[in-house]
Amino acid sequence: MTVAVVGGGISGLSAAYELSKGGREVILLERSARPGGVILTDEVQGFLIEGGPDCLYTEKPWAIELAKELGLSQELIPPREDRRGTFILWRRRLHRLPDGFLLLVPTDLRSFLRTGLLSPWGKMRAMLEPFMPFRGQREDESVAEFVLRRLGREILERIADPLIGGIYGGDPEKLSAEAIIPRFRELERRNRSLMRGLSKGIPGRRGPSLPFLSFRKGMYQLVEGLLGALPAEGILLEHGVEAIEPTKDGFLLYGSSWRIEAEKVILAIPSYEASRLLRGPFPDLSGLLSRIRFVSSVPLSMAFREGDVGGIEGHGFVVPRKEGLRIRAVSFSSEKFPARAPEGTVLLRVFLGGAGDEEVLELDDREILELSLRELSTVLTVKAPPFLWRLYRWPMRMVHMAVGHKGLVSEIRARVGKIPGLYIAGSSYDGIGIGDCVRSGREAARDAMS
C-alpha cells in the first residue's frame, strides 16, 4: 500500500514517520525546497535564531515522546531556571505574572494579592469566582465571555488577553473557549468553580513538570531527526500538488510536470490549501474547510551588545491590546535557553501580527524593524540599534479557532470519513502547538493503516 502525505511540515513528517515505522510505502510531497514548515532554526555569527516556535510544551507531551523515540532525549534542554518569570506590560510597566498563576486562575493567593498588575477591585472580583453562578455548560462561547463571567474584566484585559492572544495570535472576543481552554471549561462543569476545581487538580494534568523544553541546537533538530528516520527516496521536495483526482483504486495526485498514484492520501497542509485541492472532486468538504480562518505572524529576532539594552528580566513579556502597541510579545531568547547567544550579547525576539493587525505584512522589513525598536524603547532601555537582525513572515499560518471551531471540525471529519482513503492532519484542526501537530499526524497515519 502506497500512502501519499501532502505537506512536509511537522504534521506531515510525523505522519510519514508513523507510516514508515509501520512498514508502509510512503511518498512525502512538499511544495518548498525545505521541509519542516514553520519550524526553522538559523545559526548566524554564533547566534541560534528560531524563525518559528522555540519550545515544546510539556503539558502536550506528544512531540517530546517522539523526540525520545528518535534518540534525541539527550538533546532536550530545560529553560534557564535562574532567569525564570513571565511579565505582563501594563501602563508601560512590566509586572511579573504572580507565582502559581495557571493561565487564567490564581493558585498562590499570597503572590496574587501582592501583584501591582491588578487593582484591589480586580483582585476582589477574581477572588469571588467560587461564588459566581454556574449557568450550565454551554455549547461554546468565546474565551472573553468565559473569563468575564468567571473572573472579571481585569483578569480578561490584563492577563487572559495578552497570554492567550500571545500564544494564539487571536482575539479572545472571537476565540473559542471550547477549543482554546477546554480544561477550564471541564473544571467549571465538574466543580461549579475554577478555584474549587484547581484545589483538586486539573483534569488530564500529568503532575508537576517543567513548563517547556527545547533542543540543544534548536527546534530544527526534531525535523532533522524525522528526516533521518525516513527513506530519503520517499521525500520529494519542490513537489507542490496542484490537483487530486479520486480513482477506483485510490487517488491520482498531479503536479506541474508529474503524476503520482497512491491508494491513500493524508493532507497535512493548512485547511485552506486542502480546500483548494478538494474543490473539484469534493466541493461540499472543500466548502467546510474554507470556513476555518487564519491569522499571520511576524517574528523579528534582534541581537544587541549586552550594554546596549537594559530592563531585561525573566523569559520575556506579553502585551495587552489595551496598551495600544503593535508588538504582541517579546521573548528574551538568550535568557530563556542556554547557548542561544555569544557571551556579552543579548538575543531577543519580538512578535507582531495576529488578529487585528494583518496590515503589518504590508510593511517592508526595515519599517517593521524601526516600528519594533520604537515600541520596544517605550518598555526597555535601548541605547543602540541591533547589530544583527532576522525577520520572518508567516502569512496565514496560524489557525484562528473561532467560536464553534470544534463543531466545524467534527463536521469536516464526518465528511472526510465518508471518502475512503482520504485523511487530514495538522494545526488547522485540534491545536497549533508542535505537540498537537505531532499527535495529529501520527493519528492520521494510524487511521490510514487500520
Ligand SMILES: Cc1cc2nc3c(=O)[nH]c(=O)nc-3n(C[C@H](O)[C@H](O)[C@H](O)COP(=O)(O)OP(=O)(O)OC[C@H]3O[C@@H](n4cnc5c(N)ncnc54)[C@H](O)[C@@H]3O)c2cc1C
Given for the second form:
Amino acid sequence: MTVAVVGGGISGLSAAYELSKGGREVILLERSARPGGVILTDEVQGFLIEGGPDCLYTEKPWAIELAKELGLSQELIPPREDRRGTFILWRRRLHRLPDGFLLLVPTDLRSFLRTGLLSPWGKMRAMLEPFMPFRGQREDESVAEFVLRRLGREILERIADPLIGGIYGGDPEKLSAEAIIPRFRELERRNRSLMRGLSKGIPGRRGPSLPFLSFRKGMYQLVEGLLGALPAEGILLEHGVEAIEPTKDGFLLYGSSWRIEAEKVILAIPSYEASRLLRGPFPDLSGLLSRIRFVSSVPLSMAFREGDVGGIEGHGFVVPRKEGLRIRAVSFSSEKFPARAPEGTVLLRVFLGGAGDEEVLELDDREILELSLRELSTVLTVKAPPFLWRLYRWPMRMVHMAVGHKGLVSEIRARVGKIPGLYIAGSSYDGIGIGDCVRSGREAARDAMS
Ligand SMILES: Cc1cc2nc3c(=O)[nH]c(=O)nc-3n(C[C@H](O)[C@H](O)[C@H](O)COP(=O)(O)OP(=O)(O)OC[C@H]3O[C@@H](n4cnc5c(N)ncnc54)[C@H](O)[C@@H]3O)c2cc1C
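What's the form predicted together with this ligand like, now that we've got the form predicted alone?
Whole complex next, starting from this chain.
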C-alpha cells in the first residue's frame, strides 16, 4: 500500500515518519526545493538565525517526544536562565510580566500588586475575577470577550492582546477562546472562576519546569532528524501537487509534468491549499476548508555589536496594539538561547505583519528594516544600524483560529471521514505549535494505517 503525503513541513514529515516506521511505502510530495516548511535555520557569519519558529513549547510535548525518539535528546537545549523574563511595552516603557502570571491570570499577588504595567483600578478589577458572574458557556466567544468578562479591559489591552497577538499574529477580538485558551474556559466552567480554579492547578497541565526548549544548532535539526529516518527515495522535492482525483483503488495526484498513484493520501498542507486541490472532486469539503483564515508573519533578525544597542532585558518583549507601533514582538535571540551569536555581539528578532497589518508585505526589505529600526529606537538605545540582517516573509502561513474554529474543524473532519483513504493534518486544524503539528501528522498516519 502506498500512502502519498502532500506537504513536507513538520506535519507531513511527522506523518511520513510514522508511516515508514509502520512499514508502509510512503511518497512525500513537497512543492519547494527545501523540506521543513516554515522551519528554517540559517547559519551566517557565526550567527544562528531562525527564519521561522525558534522553540518547542514543553506544554505540547509531542515534538519533544519525537526529538527523543530520533536520538536528539542531547541536542535539546533549555533557555538561558540568567536572562529570564518576558517584558511588555506600555507607554514606551518595558514592564516585566509579573511573576506567577499564567498567560492571563495573576497567581502571585505580591508581584502583581507591584507591577507598573496596570493602574490601581486595573489591578482591582482583575482581583474581582472570582466574583464575576458565570453565565454558562455553550457558544464559543472571542478571546477578547472572555478576558474582558473575567479580568477586565486593562488585562485585555496590556497583557492578553500583546501575548496572544504576539504568538498567533492575531486579533483577540476575532480569535476563538475555545480554540486558543481552552484550559481557561475549562477552569471557568469547573470552578466558576479562573483564580479559584488556578489555586487547584490547571486541568491537563503536565507541570514542566521549563516553558520551552530549542536545539543546539537550531530548529532545523528536528527536520534533519526526520529526514535521516526516512528513505530518501520517497521524498520528492519540487513536486507541487496541482490536482487530486479519486479512482477505483485510491487517488491520482497530478503535478505539472508527472502523475502518481496512491491508495491513500494525507494532505499536510495549509487548509486553503487543500481546499484548492479538492474543489473539483469534493466541492462541499473544499468550501468548508476555504473558510479557515490565515495571516502573515514577517520576522526580521538583526545583529549588532554589543555596545551599539542598550536597554535589553529578559528574553524579549511584546507590544500591545494600543502602543501604535507596527512591531508586534521583539525576541532577544542571543539572550534567549546560548550560542546564537559570536562573543561581543547581540542578535535580535523583530516580528511584524499578522492580523491588522498585512500591508507590511507590500514594503520592500529595506523599508521594513528602516521602519523596524525607527520603532525599536523608541524603546531601546540603538547607536548604530545592524551590521547583518535577514528578513523572512511568511504570507498566509499562520492560521487565524477565529470564533467557531473548533466547530468548523469538526465539520471538516466529519466530511473527510466519509472519503475513504483521505486524511488531513497540519497547523490549520487543531493547533499551531510544532508539538500540535507533530501530533496531527502522526495521528493522520496512524489513521491511514488502521
Ligand atoms: C515566523 C513563525 C514563528 C513561529 N514560531 C513558533 C515557535 O517558536 N514554536 C512553535 O511551536 N511554533 C511556532 N510557529 C508555528 C509552527 O512553526 C507552524 O505552525 C508549523 O511549523 C507548521 O507546520 P506545517 O507542516 O503544518 O505547515 P508548513 O510548515 O506551512 O508546511 C507546509 C508545506 O506544504 C508545502 N505545500 C503547500 N502546498 C503544496 C502542494 N500543493 N503540493 C506540495 N507541497 C505543498 C509547502 O511548501 C510547505 O513546505 C511559528 C510559525 C511562524 C511562521
